[in-house]
Partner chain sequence: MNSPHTPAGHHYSTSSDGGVRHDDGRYTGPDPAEPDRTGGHNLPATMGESRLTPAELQSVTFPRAPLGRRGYDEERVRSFLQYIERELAQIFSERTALADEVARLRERLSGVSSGGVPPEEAHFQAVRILSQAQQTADLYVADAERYTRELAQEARQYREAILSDAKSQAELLLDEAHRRASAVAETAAAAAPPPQHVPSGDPSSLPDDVRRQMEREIAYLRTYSEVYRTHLRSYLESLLRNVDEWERSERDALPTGATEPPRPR
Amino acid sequence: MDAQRLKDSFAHVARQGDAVALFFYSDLFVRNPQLRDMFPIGMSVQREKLLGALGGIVAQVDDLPSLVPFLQQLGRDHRKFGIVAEHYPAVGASLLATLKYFCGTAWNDDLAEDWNAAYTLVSKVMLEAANEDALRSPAWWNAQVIGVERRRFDIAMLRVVPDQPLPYLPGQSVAVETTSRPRHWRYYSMANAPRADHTIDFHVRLVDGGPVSSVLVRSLHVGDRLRLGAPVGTLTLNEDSPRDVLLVAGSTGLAPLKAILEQLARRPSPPRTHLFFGARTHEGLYDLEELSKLAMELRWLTLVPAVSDEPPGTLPGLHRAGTAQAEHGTLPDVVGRRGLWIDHDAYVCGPPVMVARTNERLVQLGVNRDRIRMETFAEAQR
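The structure of the preceding chain alone is requested, in the form predicted on its own.
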């Protein structure tokens, strides 16, 4: 298997954009019409996910230590769709047909052999992980909504309780499906460390055109039912590290970092921790009052709110927890102004552009890339 030949051919195919995924799913459903019911009626988001997943896999095809864990999570996570062993050859046949079509005259026996070998490896790793996971976990968890708090017109905080315990690590995410949007799954991070009563909090922000977020934010009620996929994610705490901790959260990217903060608070001697919480406007700091109360209780925690599109000023809603002011600027700039952070472990979550710029800013300040954790799996599937 020639890794560079795979990358070059996929780069050529990917330039055809959405047509690639359109061809793939059309071919898959013509050959296997019984599979159509496993997917949502509207396929535009699904097509984007396909290209994103393929791109991620091909980019790591010569880095198996990174690729295999990703594929294992992908295999476990795909159980929620009802995918079983017999589906993998069908997907492989349509994938090869799609690549052959868009490679055109560049397609030859060597390239076909490369892609066949690559898909055989991918499907083998995914299937083995799925089969192993099936021995100890359900394909999904049914859950009931027990609390809905709308902080703004576009942000809601939900509390749900699964029908059976859902084990996860703070910082991880699960895919969520609502009964009113069947077969549409959207990833959300748990906003709390695991509790004895197994309840789970989510922070959800309305996404333009998002079929799941629109329901969760605008019309979900106590008593409604959800389905939750298997926990996934790479934004988890390094429990073996003795270093201090830097948390950088943009908007509802706060959720997994709040879960990590709760995890830290359970330690006998928590590390010194800085939490930067940023938004475009003061109103966007939707959970600041609760965070301010935590900062007053936890002497090892320093909270730094930041806004980028409004001038600095007294923050609304904080008079009960102590008046504070937000710093003005983007999170990468504010974090950079407040220290070097070279002795810290950093955890960053929020809009992709903010995460990428914060990551680069921290590296410029001398933070080792290995000490910066971000979400990779769930973000690739959104």
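By rigid core we mean the largest C-alpha set that fits within 1.5 Å across both forms. Fair warning: this is a prediction, and the values are worked out from it, not measured in the lab. Positions refer to the first chain, counted from 1. First, how it differs from the form predicted in complex with the partner chain.
Both residue 178 and residue 203 are carried by the same rigid part as the chain changes shape between the two forms. This chain moves as two rigid pieces, and the smaller piece turns through 21° between the two forms.
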Contents of the next structure:
Amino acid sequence: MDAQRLKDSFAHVARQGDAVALFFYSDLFVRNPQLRDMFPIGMSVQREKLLGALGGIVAQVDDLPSLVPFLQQLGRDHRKFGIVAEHYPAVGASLLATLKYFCGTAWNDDLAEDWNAAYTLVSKVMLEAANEDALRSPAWWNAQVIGVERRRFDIAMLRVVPDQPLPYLPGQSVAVETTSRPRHWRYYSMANAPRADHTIDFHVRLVDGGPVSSVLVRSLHVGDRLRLGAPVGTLTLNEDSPRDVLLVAGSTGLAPLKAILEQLARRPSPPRTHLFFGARTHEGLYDLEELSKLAMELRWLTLVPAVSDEPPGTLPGLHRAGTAQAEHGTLPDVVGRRGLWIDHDAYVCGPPVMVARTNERLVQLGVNRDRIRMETFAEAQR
Amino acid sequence: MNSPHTPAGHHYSTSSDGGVRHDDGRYTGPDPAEPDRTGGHNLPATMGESRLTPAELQSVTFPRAPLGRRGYDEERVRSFLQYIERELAQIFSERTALADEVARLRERLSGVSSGGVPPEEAHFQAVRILSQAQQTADLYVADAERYTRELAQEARQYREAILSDAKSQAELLLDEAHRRASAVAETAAAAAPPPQHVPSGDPSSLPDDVRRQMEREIAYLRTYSEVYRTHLRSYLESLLRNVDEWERSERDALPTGATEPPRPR
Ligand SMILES: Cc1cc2nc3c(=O)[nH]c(=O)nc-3n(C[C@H](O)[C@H](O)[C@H](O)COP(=O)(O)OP(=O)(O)OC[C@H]3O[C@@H](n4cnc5c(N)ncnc54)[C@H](O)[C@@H]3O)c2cc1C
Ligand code: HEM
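Here we have the form predicted on its own; I need the corresponding form predicted in complex with the partner chain.
Below: every chain and molecule of the assembly, starting with the one above.
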């Protein structure tokens, strides 16, 4: 297998843009109409993902140590879509047909042989990881909604119970599919440390016009069914660290940090912990009441609510939110104002801009980059 | 294909949208032949009979709900989207049938060495047809998504406008009340005798007429502040009712909202 030849031919094909993935999927579905049902009706996002993934794979085809873990994860991820070994040859055949079509006269037997070998290797790694994963966990978990609390017209807290235990680390997320948006999987973070009754909480904010979040926030009812994929994510607690802890949550970025907070609370002697919870308005501090209660009980916890777009105390009583007086300002500013975090482990989650700026500010304040773990909610899906 | 944890056999259950979720993960959508339960009225006249065209999609308008309930009629939007989904599903089954047809033709042709369309060309033709259908579908989906996003953004802006309007009105009321209260207090102070004539705070040591006047002022202030408080309270309460009602009507607009008892309006 000649890596350079693969890269050159893919670069040539990829220059032809969306047409390539369009041809690929059409070829796949003309040959195997039964596969169409596995994909959503709108395919533009899938086409981007496919091209992106292929590009990434080809770019690393001669760097197996980085490529293999990626492929293993991709293989495991495909289990929840219902993909099994039989599906791979069909995809391989259409991929080769697509490359041949777009390479035109540059296509020859050597190139065909290279691509065939590369696809065989890729699918082998993906399938082996999937099969190994199948020994330990189901392809997905069926879960039932047992609680829906709408905290604001665009924020809901959901409680679900999976059919069988779903082991995860606080701070991780799972892909979720609802029966009313089949084949649309979106990630949500578990908002609690694992419980004895295996119930899981999610905090969901409605993204305007978003197909899945709008259903979860507005029309989900107790008794509805969901499917959950396997837990993913690295925004998890550094268990070996003796340092104090700084948690910075923007809006529903609170979810994974609340799970981490619960994990800390189970330690015999929890570290001193600051939780900053910020939103644009008081109303956006959807979980302030419960957090305030927690902060009263837990001596080692300091809670700092922050609001950026409203003066600190307009019209008390109109927002039923909370007992604590919120600080005024954006999270990076409020966190920066509060002082020295050099000896802390920091965990940051929320919208991309907030996460990036908080990270920058902490680094300016002297916090070691290695001690900041963060996750943003917007980018991973697309 | 399932993991050892998933129960064997081929069970399925009916999902909330009338589709069927199979054990192996396949999901069959709601029966397209089933009558529209959400009431597709108020949609373009062609709906249900002939094919939807992109031009019609562009000209769709949704009715606004009456003021005081909420900005937009979500149910109409929802049934519109469901309609589009059915429409697309039909396009796809038609395309698949076409593709099958092409495949059959191709098979027949493959026996014939001369004349007719070469099999490879027939396949590319099928791929082109399917690609076009897919692009049309993508356009529909993108339009529908953009449309719901715009609706949601407008509804949000509308809601925020009402709230901020209400807030500034309440602030105005407060300012006005403060202004009047201090004006009254000033009048009272001016009418009262100079401070040296009031050695202690004890009103019983005041001359009768001054005392009577102060009592009147105090009574006035009390009444005024009570009236003002009642006024403000009822204003805020109606505001909250407004917000609650908004939320409730949004909930009621959802299909399952029908299980809630009807409210007198
Ligand atoms: C690891 C991970 C964990 C997540 N955890 C949570 C969680 O706990 N709670 C939660 O509410 N969401 C969470 N999200 C976001 C969630 O997965 C969905 O993207 C979100 O709910 C919107 O879904 P949708 O289908 O309605 O819209 P999508 O089709 O996903 O998005 C519609 C449009 O909005 C943009 N967008 C998506 N999310 C946001 C956002 N948060 N802010 C601004 N724009 C956005 C998208 O880029 C897209 O353009 C998480 C995402 C990831 C990757
Ligand atoms: C080389 C092999 C493959 C690569 C590189 C690949 C790549 C990808 C990627 C990057 C995604 C997006 C993952 C995500 O959103 O989490 C995806 C999703 C998907 N893939 Fe694959 N895939 C491969 C093989 C297959 C096969 C054999 C099938 C079987 C038909 C398949 C069907 C799907 C489906 C149904 C989805 C979900 C689409 C969605 O997001 O809704 N893939 N694939």
